[in-house]
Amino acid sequence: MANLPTPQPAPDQAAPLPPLARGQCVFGNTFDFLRDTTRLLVNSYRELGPVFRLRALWLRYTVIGGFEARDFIRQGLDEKYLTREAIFAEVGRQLGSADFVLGQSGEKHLRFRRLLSIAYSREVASAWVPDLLEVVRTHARNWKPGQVIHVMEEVQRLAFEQYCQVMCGRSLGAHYRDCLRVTDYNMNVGGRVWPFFMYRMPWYRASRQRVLDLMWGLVQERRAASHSHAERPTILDTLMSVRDDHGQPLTDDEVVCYSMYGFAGSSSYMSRVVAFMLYELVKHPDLLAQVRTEVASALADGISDASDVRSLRLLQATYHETLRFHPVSQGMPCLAAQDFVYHGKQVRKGDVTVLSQVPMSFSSCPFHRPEQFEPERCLEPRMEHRKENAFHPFGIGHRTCTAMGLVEQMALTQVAALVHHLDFELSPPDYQLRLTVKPLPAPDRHFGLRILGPRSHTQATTAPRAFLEEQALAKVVGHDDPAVLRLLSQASPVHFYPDEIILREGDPSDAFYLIARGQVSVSRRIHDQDSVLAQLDAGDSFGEIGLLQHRTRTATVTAGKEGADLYQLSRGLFEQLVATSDLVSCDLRRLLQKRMASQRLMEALPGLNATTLQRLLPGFLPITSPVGTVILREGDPADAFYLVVSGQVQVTRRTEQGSDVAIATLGTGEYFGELGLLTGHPRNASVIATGDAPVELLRTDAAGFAQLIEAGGGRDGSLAMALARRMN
């Protein structure tokens, strides 16, 4: 299907219209759509084509859906024919007088998406990471053993909890109900559910009005209270200072319209993500408890970042699943700007035309089984969901949310952090899903958790090591990204000399940067005196923070006594990483560090080029060694071939007296272990973990060894002879 060639629209005043789904006679489509909008869509797509009519209610929707949606919006065919304005321009009034980012089209709605990408985007939110499970754990906190919650109204405070801790850095509990009753009024009315005239209700028009004077309130507190200095940027902080290309930054009115927004993101679409990741992992025991298993194994390591929350690879993959069979967002509603012809079917101006994606999540190519919840579909080597482009769970394309990292981080932290301090159990014991409506498809109000109690720790908290070094590659997100790799690719390295300057307090922030070589300081003015606040040694990154809020830089970085090797990350590239690929630093960092250790590969191992090592790297794993660890121990089997990413491991060997001599150091980009693997031989030697930090490895086993020496012409190619070269 998503092969088919995709015709032009034309107009054709012959071309019949798009046939209507059946439904009853007075109502349509009416009890369908209120019962699962989900399974209307896909029945009504597999039956009458990729554009078809439904009748809903007093509204009339034609549809264009699945992969045919998906190339309307590739071929810029929705900009051309299609407008959002009509419908999102009011509902944007009830945010504000700035323009709405949803009735936006051209350059205008690209602008704004860039600016939101960056203030919503996973880097902002990672720093919050300890306060969004904290909300939870203080909320759970309150229930009581036998008390009976209703989930769709718990993780909808809890959402609301989460999204004010990021965006301000605090509660707004006491203005919930208003801010719920908003949010509600304008799903409701921007979904075409309920007539603009409930925006007169004096109920809405007050609460309304109460969160327009607590927004505009907050905005000035944080104006007066000098936002740049921020350590922890919020959200608010960051579109407070965010620049578009041209320099400029968003108006107070802009500002207060997309912090306003985010009310919707997280107790309309994150809530219900939420509610049925619980329905489901209530429902799948064993899943459950594996789930239980990795996040108490995360929780005791400590969850401190975004990339923490990432490596809960099996929690992740419930939620890419939740996702994909109980999608969300239904679709996008437009209107006609005028007659046109889509796969010989006639759209008439004035036509509300809704592109849907969720037809694409129930094909049988790339989903085997699509009407199974199977979360291992979403993990290595299956990983259905990243496949034919058919994964679309926020929109598509230009429509894409720009929240969608956002709210991820706070759907896992939401559910790790409740599935981890709580026993419970479903209530009734037999209930079974019903959904409700409202614009959006959620579980109904009978969907309830008794509480058993609080979880007790006790028990073995370590996933399985099969498990883990399974999805060990998944940790380094971006890894199989050609788009990231491309931009990661015009990182300039650059070196420093002793005690040069890298960059000064108070200059412009203009560049992230991570260390190849050498160590720097980070000093601050303070009391007309130079202190020195930190020392960086390879592997380590700095300068994400200026970039974010576009405020100086707050302190100097001086290369060491060596001078130091860096690799230097533009403002742009920087920006553009984090709004569309939707990484965070320490992801940069990480994709960073392993480019310099492949180069650093290269340079040691003449014989293994740039593309033979591209294919090679993702067999490698990559771990983490805390100080003290022993990698290599003397005298066991030669099993593995590993890479410092970043960091330091000592060499040492027993003597004839039995103690053990330092024979060497290794850091970034040195590797070890081959001996034994060329040999046959055990181990002639031990490698601990040194050094202040972890030691970030790469691995590959005797079989990725074998092939790492197959590429380089075999054992009588260059590789080898250049392996044999540094043994003697």
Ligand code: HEM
Given for the second form:
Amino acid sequence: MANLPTPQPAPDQAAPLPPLARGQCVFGNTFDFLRDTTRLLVNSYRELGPVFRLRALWLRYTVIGGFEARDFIRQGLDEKYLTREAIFAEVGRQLGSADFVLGQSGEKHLRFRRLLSIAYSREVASAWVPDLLEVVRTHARNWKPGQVIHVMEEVQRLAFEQYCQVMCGRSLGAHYRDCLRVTDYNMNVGGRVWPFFMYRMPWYRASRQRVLDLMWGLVQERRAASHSHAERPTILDTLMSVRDDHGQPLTDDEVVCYSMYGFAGSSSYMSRVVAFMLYELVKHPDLLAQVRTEVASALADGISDASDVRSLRLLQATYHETLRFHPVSQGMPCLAAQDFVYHGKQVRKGDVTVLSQVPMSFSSCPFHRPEQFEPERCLEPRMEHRKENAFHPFGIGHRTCTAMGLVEQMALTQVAALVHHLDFELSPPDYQLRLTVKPLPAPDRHFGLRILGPRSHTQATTAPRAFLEEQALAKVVGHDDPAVLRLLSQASPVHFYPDEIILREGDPSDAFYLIARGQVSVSRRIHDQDSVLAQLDAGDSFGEIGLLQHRTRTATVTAGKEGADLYQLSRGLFEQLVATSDLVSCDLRRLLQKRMASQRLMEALPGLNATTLQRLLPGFLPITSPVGTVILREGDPADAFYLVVSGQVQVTRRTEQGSDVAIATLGTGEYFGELGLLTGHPRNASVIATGDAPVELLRTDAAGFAQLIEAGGGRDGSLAMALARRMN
Ligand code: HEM
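Requested next: the structure of the form predicted together with the named molecule (the form predicted on its own having been shown above).
First the chain shown before, then all remaining chains and molecules of the complex.
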């Protein structure tokens, strides 16, 4: 260590420099970088340990990799030893003279994160799902049978168009080339691949100016239209209306910057994921066939929001496995703010330091056979991508991507629409994946698809039963996260008297409501007269529109003749849930419905208490029954107990003359199926899903029911007694 600055170094400074990955004399690791950055990172990590150095031409990187990179962030060492300001401040200036989130730290960073998590949330994207599908459908209609499309080029364009829909509700196609150039330059300069002087190139400056003019124009247009109500707020609307904890909005510069940043996220990052997904699907025909079946079935039911997209379980698993197997985000560059030692290796002040978790995605724990592409690993029961030590493609801790929900909506709808509407084959047929790194890895320009024509959808679109069950499951479960449930428990029950006004047209939007009991009517003042727009019942929700926008209410809601019991979620709580848990308002409604159902069950069955229910309910299987489904059939063996979460069921019994007579209608919180289980006799009535919406149920088998009885004091306990009383 003769070249260290002090003659007698302190023990830490005596640590050796990180080992340098083997490379060629002048070019270093340049060719490995360009050929396959993922392999280079994974192999260097395995051979050299968690801290190593790479070089590509004039670039020098110190990499902290794998689990150790994760721990570095978890321990807050990135905030202590690294700075991003110098690298990303310039990117922020390029995108509209704003402070750029990637370069921020501390309180300022947290403030941006909170605001951006709302603007880029799944909730905002959810309302645009039909448009996301339509954009792809319309674009793909231009492809002629026999034509070979260059996948990267086309999906990049589609990603851009999809983002524009959610960002401002229209195509900005005429500005595509300019937006792409601005994105490319900022990705490469921000990623420290190109030098800063590239920003001075006249063609770049001209493109940047045109894009800035365009974005400023959009902001002014929205400001001018702020009096009209956007039923479906865009990202731009939300960026303009979000407020921090002190009630402060983003500046117009920041609105422009963060509307533009999505061009990079979508056309650079997300398009690569889509291209890799298409490659894997076309290389795995069985998987492609199963995904097509799943998508066809979902489209037959209608895909209209985020929760419908989330029900595409196999496609979602393919997406997660693609993110693992083909990581696009290889690590963010930072500068070492001071000398420090990590895992025995010395990092010097000023070193470009990259924290890369990529090696984690090829670790054999928790990934069984990590070198194989296996979407099943991301499905129940394996769910390897959710396990401790799994790779986090969107970053970890306080630096995770704030647009995960948005990206998932765009990627899944894009692939779903392409595989559903088009028949295609690989072109050239023997194409094997080769990468191009610019600066992120993507399939090279030889990856093509030959369009065979539009797909015919005359075949039956019924999905295998297992899928359907899983889809139903996906609609309710997955959000049993204790943090979410804690937040939800803050929803306050409120009672309104008959005809009392719950919220008034023109009032500020400040809460979201779920109806627990009773009816409400929604009306609007039209030509000085109140016109009733809708009647809502128990289980329905209202009030989410305008909440993220800080807008005034667009209608008046009044309690019905019997009064109404509601759950109320304040705007702060709603924003917190949308930003931190990636939930959308329909998920919140379902979760509240579940809470309401268990509350009712507790009221109906005095032998049960909240703790017991909390322990037993996760064992119940959520199922969704379309209207008309026979849930139980009279005469069948009794094998399950059901709780109605939302919707209505009708209980009917067959008369001696052979006709069916309705004997009861059950709603939220009511239950059925206990009689046969208690007596061991076959079903004495049928139960059919009725009403005007699918019925959500929780089902438990005989063993689960026995546990419930046991928890309520056994066969002689108060629960069994209460159930028995109902039989008489
Ligand atoms: C497949 C697509 C994407 C991937 C894989 C991805 C990945 C990531 C990763 C790994 C980070 C953490 C960076 C760090 O360590 O500082 C990040 C941050 C971020 N991403 Fe994404 N991203 C994607 C798309 C998008 C899109 C479309 C947007 C915007 C519309 C976006 C907005 C952001 C923002 C604002 C941050 C900064 C978060 C912070 O510093 O706290 N990303 N992204």
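Heads up, when I say rigid core I mean the largest set of C-alphas that superpose within 1.5 Å between the two forms. Every value quoted in this text rests on a predicted model; they were computed, and no experiment measured them. Numbering follows the first chain given and starts at 1.
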L418 C-alpha shift between these two forms of 2 Å or more, rigid core reference: no
Exceeds or equals 2 Å, Cα of Q657 between these two forms, core fit: yes
Core-superposed comparison between these two forms, T668 Cα displacement 2 Å or beyond: no
